[in-house]
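Just the one chain here, laid out as C-alpha cells, in the form predicted alone.
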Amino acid sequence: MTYDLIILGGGPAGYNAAERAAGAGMKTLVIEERALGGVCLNEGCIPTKTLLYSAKVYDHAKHGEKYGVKTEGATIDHSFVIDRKDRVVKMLTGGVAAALRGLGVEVVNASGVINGRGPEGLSVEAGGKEYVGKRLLICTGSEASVPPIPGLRESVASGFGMTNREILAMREIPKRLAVIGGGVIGLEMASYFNSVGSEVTVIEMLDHIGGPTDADIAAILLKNYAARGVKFLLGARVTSVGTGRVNYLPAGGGAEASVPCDRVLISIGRRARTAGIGLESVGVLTERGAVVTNGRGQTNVAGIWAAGDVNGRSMLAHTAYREGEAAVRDMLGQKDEVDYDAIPSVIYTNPEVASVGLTAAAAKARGIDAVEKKVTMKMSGRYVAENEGGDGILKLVAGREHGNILGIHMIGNYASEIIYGCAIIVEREMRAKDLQKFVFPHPTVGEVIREAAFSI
C-alpha cells in the first residue's frame, strides 16, 4: 500500500496535521516510537501546569488570609499531585488515539527511520516493516539538551540529575532543588517545588531570567520569586556537577563556588530531534541540527515537509500545531504561510507572563522606529479585586509613525488567556486606534489593552 502521508512523529505537529490530512481525504500513517502527543502532552505543557495548578491551589489554601479567608494546617501531597498528572495525560492521550482512529488514521508504534526514495514513492522502515508514501511530514520534535559540562551526563544516569522528563516523574518532593537554566521550563519547575517547599536556587548563565521576555517584566518575575525564597544567580556558568552539588563560575569572575542539592534539574534548552532518522538518504537540509524549512514546511527536497520542534524555528506546541496545518494546507495546495511574528508565549508560573509580537528591543535591533507604553494592570479593577499587592505590568509597543500594534507583553494572573487576542492583534496589524473603539467586558483584566491604547 502506498500512503498519501507518511507522518514521522505523533506529537502536537504530527497528530494534528494527521487529522487535517485525514480529514481532507488522505490515507495517513504516523509513526510514533513512545506515546501520542510527544513531549507536550506527556512530558511537558499539559504535566506542568497540572502540577502547577495544584501549586497554585497550595499557595491559596496558605494565603488566603489578604483575602479573608483562614485555613489551618494545609498541606500538599506530592504523589497524588503526580497520580492526578498521570490521569490526566492518560484521558488526553487516550482522546488524541481515538480521533485518530474516527478518521482512518493508521498508527505504528516504532521508530522510523527514512530509507529513500523509490518508484513508488518515499520509504520509511519502522518496526522491521517499510511503509511507501507519496508525501512525507517529519515531525519528530525535540530532546533535552544536555551539554558537555563535567558530571552532568552522569548526573543524569545516577538519578541525580533530571530533564524535564525525570522530574514530573518524580514522587518526592527534594529539601533542595538547583536548577540550571533560567527559562520556561526551569522557571515554572522553580514555582512549582518553591510552592511545595524545596529550597530552590535558579543558575542562569544571561544576567536575566526568562530568554526574550521583555526586561522590565523579567525583573518583576524574578523580585516576586526572590520574595518567595528562590535564589537566584545571575551571570552564572555552571562548571562540574558532582555529588550534592552544582560548582559555577559566579558573575563578574572570582573563585569556584557551589550550591548543594539534593537533586538537579537540567532546563538548558531543547535541541531538534534529526539524528538516526535517515535525513541524509533523502538530502535534507539542516541548519545547526534542525531542518531547515519555510514558513509552508516546505524542506529542500520535494514531497518533504517538516514541522514543530525538529525544524528549530519557534519550538512551542501551538506553533507546531499552525505548522502541521500549514503544511497539510500547502500540500493541498492551498495557499497559506505561518507568521512567526504573531506567535504567543507563555510561562504559567504565579503570576503569569505573556508576551507576542516585539519587545522594544527587538524592534530597535530590527531598525523599526517604535514607541513602548507601560500601564499597571491596576488599571483594572477586577486585578485590583482578585491581586492583594499585585505589580503587574502591561506593555504595548508600536511603530511610531502609525501607530501600528508590534507587540503586548504583559505580567499578571489571566495574561495566558489573554495572550490570544492580542495575538490576533498583532497579526492583523492593528493600530492603536482601532484598540480605542474596542467594547472590553468590564471588569476583566484585559481591558488594560484598551487603557494602553489610548497612551500611545
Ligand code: NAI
Second form
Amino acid sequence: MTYDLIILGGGPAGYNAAERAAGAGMKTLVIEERALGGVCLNEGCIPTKTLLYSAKVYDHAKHGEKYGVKTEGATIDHSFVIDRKDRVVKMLTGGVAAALRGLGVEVVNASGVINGRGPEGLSVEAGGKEYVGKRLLICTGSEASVPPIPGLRESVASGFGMTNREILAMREIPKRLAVIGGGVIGLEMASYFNSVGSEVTVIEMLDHIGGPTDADIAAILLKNYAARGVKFLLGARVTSVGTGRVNYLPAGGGAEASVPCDRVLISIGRRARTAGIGLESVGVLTERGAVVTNGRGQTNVAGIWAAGDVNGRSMLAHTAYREGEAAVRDMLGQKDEVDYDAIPSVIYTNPEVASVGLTAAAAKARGIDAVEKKVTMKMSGRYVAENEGGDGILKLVAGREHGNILGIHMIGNYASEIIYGCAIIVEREMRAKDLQKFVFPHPTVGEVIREAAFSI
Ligand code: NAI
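If the structure you just shared is the form predicted alone, then what does the corresponding form predicted together with the ligand look like?
Full complex below, order starting with the chain above.
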C-alpha cells in the first residue's frame, strides 16, 4: 500500500500534522521510535510545567505570610511530584494516541530510516518493514547537545551528569545542583530545584542569562533568583567535568575554579536530529546539522517537507505545531507561510518571562528605527493585588514613524497566558493607537499592554 503521507517522528510537529493530514483525507502513517508526543509531552514542556506547578504551590505555602496566610511545616514530596508528572504525561500521550486512532492514522513504533525513492514513491524502513509514501514529512526533532568538553559525556554515562531527559526522572533532590547553561531549560530547572531545597549554581558562558531575552528583563529575573539563593556564574567557561565538580574559567580571566556538586544538568542547547535517518538517500539538504526548509516547510527535494526542531529554526513546540500545519496545507495546495517574527516564547520561571517579536536591541541590529516604552507591571491593579513586592515590567517596541508594534516583552506572572494576544498584535502589525481602542478586561495584568500603548 502507498500512503499519501509518511511522517517520521510523532512529536508536536509530527502528531499535529498527522491529525491535520488525516482530517483532510490523507492516508497517513506516523513512524515514532520512542513515544508519541515527543520531547514536549514526554520529557520537556509538559513534565517541567507539572514540576514547576508543584514548586509554585509549595512556594505559596512557604511564603504565604505576605498575603496573611501562615502554613506550618509545609513540605514537598519530590517522588510524589515525579509520579504525578508521569500520570500527566501518560494521560496526554494517551490522548494523542486516541486522537490519531480516531482519525485512522497508522502508528509504527520503530526507528525509521529513509531508503530512497522508487516508482511508487518515497521508501522508509522501520522495524524490518518497508513503507512507501507519496509524500514525506520529517519531524525527527532535536536532542540535547553534549559537546566534547572533557568529562561531560562520561558524566552522563555515570549518571552524575543529566540532560532534560534524566533530570525529569530523577527521584531524589540533589543537595547541590550545578546547571551548565542559563538558557530556558537551565532556568526552569534551577527554579524548581531552588524551590525544593537544592543549592543551585548556574554556570553561563555569556554575561547574562536567558539568551536573547531583553536585557532588563533578564536582569530582573536574575535578581529575583539570586535573592532566593541561586548562584550565578556569568561569563564562565566550563573546562571539564570531574567527579563531584564542574571546573570552569571565571569571567575576566583568573585561575580555574570549580563548583562542587552532587548532580550536573547539561542545558546548553539542542541540536537537530538528522543523523542516521537516511537523508542522503534522497538528497535532503542540511545546514549546520539541520534540515533546510522554507516558510512552507518544503525541503530542497520535491515531495519532502520538514517541520519542528529538525529544521533548527525556532526549536519550540508551538512553532512545531505551526510548521507541521503549514506543511500539510502546502501539500494540499493551500497558501500558508509561517511568520517567524511573531512566535511567542516563554520562560516558565516564577515570575514568568514572555516575549514576542523584536527587542529594542534586535530592532537596532536590523537597522530598524524603533522606540521602546517600558512600564511597570504595577500599573495593573490586579498585579499589585497578587504580587507583593513584585518588580515586573513590560516593554513595547514600536516603529518610530508609524508606531507599528514590533515586539512585546514582559516579566511578571500570567505573562505566559497574556503573550498569545501580543503575538496577534505583532503578527497583524497593529499600531499603538489601535491598541488604545481595544477593551481589556479589568482588573487583569494584561491591561499593562493598553497602558503602555498610551504612553508610546
Ligand atoms: P538555550 O539555547 O536556551 O540555552 C543554552 C545556554 O547555554 C545559553 O545561554 C548559552 O550561552 C549557554 N551555554 C552554551 N554552551 C555553554 C558552555 N559550554 N558553558 C556554559 N554555558 C553554555 O538551550 P536550553 O536551555 O538547553 O534549551 C534547549 C531548547 O529547548 C531551546 O531551544 C528552547 O527553545 C527549548 N525549550 C523551550 C522551553 C520553553 O519554551 N519554555 C523550555 C525548555 C526548552
